[in-house]
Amino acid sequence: MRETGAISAGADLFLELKGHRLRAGFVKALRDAVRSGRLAPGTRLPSSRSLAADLGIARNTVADSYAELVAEGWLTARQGSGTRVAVRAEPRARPAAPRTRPTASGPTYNLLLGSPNLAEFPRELWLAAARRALTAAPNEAFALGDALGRVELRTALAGYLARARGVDVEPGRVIICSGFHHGLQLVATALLARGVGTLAVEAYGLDIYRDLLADLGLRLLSLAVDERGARTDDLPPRGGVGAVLLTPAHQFPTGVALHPERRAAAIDWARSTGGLILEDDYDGEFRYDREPVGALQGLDPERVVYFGTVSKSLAPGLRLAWMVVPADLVPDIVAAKGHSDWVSSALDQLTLAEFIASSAYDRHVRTTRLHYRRRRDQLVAALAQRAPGVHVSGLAAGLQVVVELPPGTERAVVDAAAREELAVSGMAEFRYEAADPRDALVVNYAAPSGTAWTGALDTLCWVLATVTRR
């Protein structure tokens, strides 16, 4: 297109004019696009001033074909209203799409893992936080910025880890990804740059984290997990493994806290080792009877990266996390993010820092934790009375329980809750090469809104007391 030195105001509108004959050019390109449906009826066109500016032609050349156009039909002119696409120019019909088989709509009641209560998210205070975030932000908050994020989220996020997690944190070491998954990509990167080649896992745990490990060429040694949570005292004291990850909080999905002598357990390897921990702070939020388990991280912040998240404590959709990393690692991550810097929008970093910093968050925690709690009670309650065979374990935090079956029964559990429109997951489903297999389901009781939840209930009971009974 042709620059001008005036501003064209209205729609833009793209137009490909082909032939030497300029009007006839316009005509059929404009006229192409209404039959094609590309414009669609009722469409306003830019006024003949603005569209003559931006495709560098005269006006009155836009000016005469838009009036063919009217007397034909296409368009229609009002005074008042502009010029739009005619109502009755209707498009030409598409070729029909090839036919699927319709998909299922999905259960109608969902335990599965990895979600909150959505209907809980704080839309408004949300809202509120991100007006006096937008308003207050300085103009370079819009650019790409520091690839380790908002300098305001990562201060507020220092003042609150410390205060809430135990967290040994300055700002100048927090890291803010878009995701636990994305922060650990970053993190085994950064390893494999520094030539660690194998990484310790829990034997419980996410296969898809396990996979991210393994697709990026790291070597997996398993711990097994009992009722102390994963045997760190199990890890090679001399080299071999460069790296542990750990949910010593709350162990997923077992739900057991690390205990105090694999807490030290793991602290003496790695400094015995030059290994790192990391720590995935999974629900670390939520406890309900016991008093909060601080952060592994506090005890050797330069042996252990620390990883949070938003995901349960608000929304996975949110795309916010952080990581805490030792000092001299901060280079290595930055350096991991290379060009493709995957950060959440400056704005939402913001509006978080805003959310933090008003206590708005704090005050959203403590009443998204006495829901759960009194959903956990529900849940505990009606299994004691309507299905006695089984055993709930991993109650004293999280958004999740495990359910204890007969030996042999998990298969036959899983599926006939599926038979009832339930979707629910089976510990072996959380399972590498674990040493204690057992029969049981991981039960995500925080995630049905409020009208499912008394139908998921009923139904996980019915399922359990049929199956068990068997």
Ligand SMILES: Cc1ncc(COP(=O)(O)O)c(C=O)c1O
Given for the second form:
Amino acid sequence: MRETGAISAGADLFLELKGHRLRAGFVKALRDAVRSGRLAPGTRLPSSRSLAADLGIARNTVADSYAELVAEGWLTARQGSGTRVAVRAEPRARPAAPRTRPTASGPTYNLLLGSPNLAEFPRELWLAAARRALTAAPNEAFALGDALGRVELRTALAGYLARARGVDVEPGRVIICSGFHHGLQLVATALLARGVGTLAVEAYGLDIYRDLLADLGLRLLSLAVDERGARTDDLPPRGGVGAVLLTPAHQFPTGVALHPERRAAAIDWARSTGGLILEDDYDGEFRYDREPVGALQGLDPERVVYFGTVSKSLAPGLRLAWMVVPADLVPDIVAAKGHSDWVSSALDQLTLAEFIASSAYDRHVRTTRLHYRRRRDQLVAALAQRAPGVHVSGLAAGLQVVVELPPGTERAVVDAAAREELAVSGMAEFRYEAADPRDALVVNYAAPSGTAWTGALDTLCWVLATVTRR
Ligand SMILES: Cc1ncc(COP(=O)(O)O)c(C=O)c1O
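Please could you give me the other form, the form predicted in complex with the ligand, since above is the form predicted alone?
In what comes next, the whole complex appears, and the chain from above leads the way.
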């Protein structure tokens, strides 16, 4: 007696056979599939012989069921073209999708942080790289991969990072992750397993990372940030802090580069206490005015975990990032990751490897760097002319600038912008408890598409001129 069975007939069709009246159950399941539209009009059904073999039932049962459904008009049978779903067997209309509450559409202009200009994603070049990567991929690339990530990508990155960012690296110490967020989670897990209880963070930064670390059980110590970057000279000299998370090339969000003395102080602290520096190099590719600020990691590769990502250089939706870790930390991170790559797609990794190796990455970074620099210059010029009461800082790198505001006006400016359909962040959003308040906007000038940019800039200038003139 057969209680229940699930079969697949033809492409993508799942039929459930219930009960012991096999033929009746089969007829009903097919009829339901046609009626609901899961089997579209015109679909060719498997031959009675092959379906009977699939189901382990008598061929006659299938043939008789088909005949019954032909007689009812659900199916048609024609010599030479097999059994098909009748064209007039239109599926019952689908019930209307439940109505959702109307949601407010997004702001007309968006200068919030977090995204490059998505319209600049190099679709054609990415597609070409994907095609080449897929064509060349060995069969084993379709298996669950090495926890470190694809060796092709780790090799391409090692070359790129040494050349473009001054990272001291070989492929065996590169670990692929699904975004900086994921990498930070892995490193924090490994540090906790080593007994680290406290981690220092910059007093201005993204709360998602502070929350991630705190949720994992780490205590956080806040490091003040001034015009020379994070006060690494304040790191406790006698231990107690196991690691410090820094954005040395371009402090997020204030935009300053970590001063050479502060870089040295961070390295000295790490060497004398055995602590680890976590270097978030989220937008190191975008440096406009000066010589690129090389990675801190190059100063002491055994004391620094270096993190990079495509989230600013290509697109955050790719969820591809990397870390270069001290040799002795590799097994701990592999343990935290789970001994296989459960997260990052091998094909995306191979595509990025090909994208880098064919120099498309360098070319894309160069092109977008020029675009963003032009926008930054337009922003500075427009503000100087139309809102001379504000001062702009953090100009040398990245995709954002800081617009310093007269004391006490930040909230009013953010609110006035929102009334004009312009979304922009105030500095308060990034402030950790202990930080000194500072009135400013943090403006991501890269995000708007070409047409939205002019309107966004115009609105920003108007709001700033209006509020700061009062
Ligand atoms: C400070 C900072 N770090 C890292 C990242 C990259 O994060 P992810 O790679 O998880 O997208 C961002 C992205 O916006 C960022 O602002």
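Residue numbers count along the first chain shown, from 1. Superpose the two forms; the largest set of C-alphas matching within 1.5 Å is the rigid core. Given the structure is predicted, the values throughout are model-derived calculations rather than measurements.
Enquirer: Determine, after fitting the two forms on their core, whether Thr76 shows a C-alpha shift of 2 Å or more between these two forms.
Expert: Yes, Thr76 moves 2 Å or more.
Enquirer: Superposing on the rigid core, I want to see if Leu51 changes position between these two forms - specifically a Cα shift of 2 Å or more.
Expert: Yes; that C-alpha moves by at least 2 Å between these two forms.
Enquirer: Given a superposition on the rigid core, I'd like a yes or no on whether Tyr445 shifts its C-alpha by 2 Å or more between these two forms.
Expert: No, Tyr445 moves less than 2 Å.
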